[in-house]
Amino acid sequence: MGVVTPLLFVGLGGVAGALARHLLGERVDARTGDTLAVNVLGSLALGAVLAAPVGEGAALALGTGFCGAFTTFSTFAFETVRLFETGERRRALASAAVNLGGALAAVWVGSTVAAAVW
């Protein structure tokens, strides 16, 4: 695999990612968990993709572009401190908490399903 084809599965895996998560950011709101979702949803998905026996390619263009421009870990961090700094202190404990057992939790059944399917 040349230089380029990499660089081409990445980038075409990352608009779809991208793409998909404001699709679904204008489904679920903001104040109800579209970061959650994404989290959650890319999560699962990255680990069938890291599970599932699929080509370099495939992996780049799934795992490298979509999970990651469909997941946002920035906007996770960002909206916690936010929670914190305007006191809801409890909410951002509880928004922490349920973001990243989530998504471990999402990975691990994501993993667990592609690994009995493949």
Second form
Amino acid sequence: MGVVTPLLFVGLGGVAGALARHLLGERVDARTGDTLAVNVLGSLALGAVLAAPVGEGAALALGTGFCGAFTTFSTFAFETVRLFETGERRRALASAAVNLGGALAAVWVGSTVAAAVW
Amino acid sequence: MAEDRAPTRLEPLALVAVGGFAGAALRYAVALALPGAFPWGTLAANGLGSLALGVLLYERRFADAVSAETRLVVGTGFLSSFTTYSAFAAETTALAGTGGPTLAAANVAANYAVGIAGVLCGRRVARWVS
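The form predicted in complex with its partner chain is what I want next, because the block you gave corresponds to the form predicted on its own; please supply it.
The complete assembly is shown below, putting the previous chain first.
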């Protein structure tokens, strides 16, 4: 596939993932957990993509590109630090735990469902 | 009216799209540059991206000299796409199978440590430049 084509697949998937995250963030209040929502939904989708019999290009565009860009670690880390330093320490610890537990469970559910369907 | 409003609606989307393309592509390139059984690429992207987002978002609190357009293309587009939670979660699950629970736990601890330390270092840098 060369070097340029995979980068294009990942990049174009990244465009869709970033736009979807941005549009969802505009509709969901940050206090209600838009970052948690994208991280769990994106992990569910990535688990399914990795377990489904898709080609290399689709795996790069959908998995590495779309799911990778739709979910975000930097925004999660920033929001967790902000919660902690504004005195909401329990919410900060809960955010750290729920993002992790939710994402790991979502990967498992996504891959289990995809493996059962195909 | 609709014609007047269209550019203001589309421009933010174009900025997020450009940043999203670059962020995802660079994350993939970093992962290719750091091969091996342990997911170093995602760890590097999450640490560096959290540091840079810390600078960008704390700069807003301290000085607010960066334009809203720059924040969209760099923060929402590039850095949020460069860093990833789903690949981190999937790689942790895979590590638990291939390397055992200790290596999986080490991956979680390492990503959380570099992410949070990155944001805190970014806050220092933002305060220093502001």
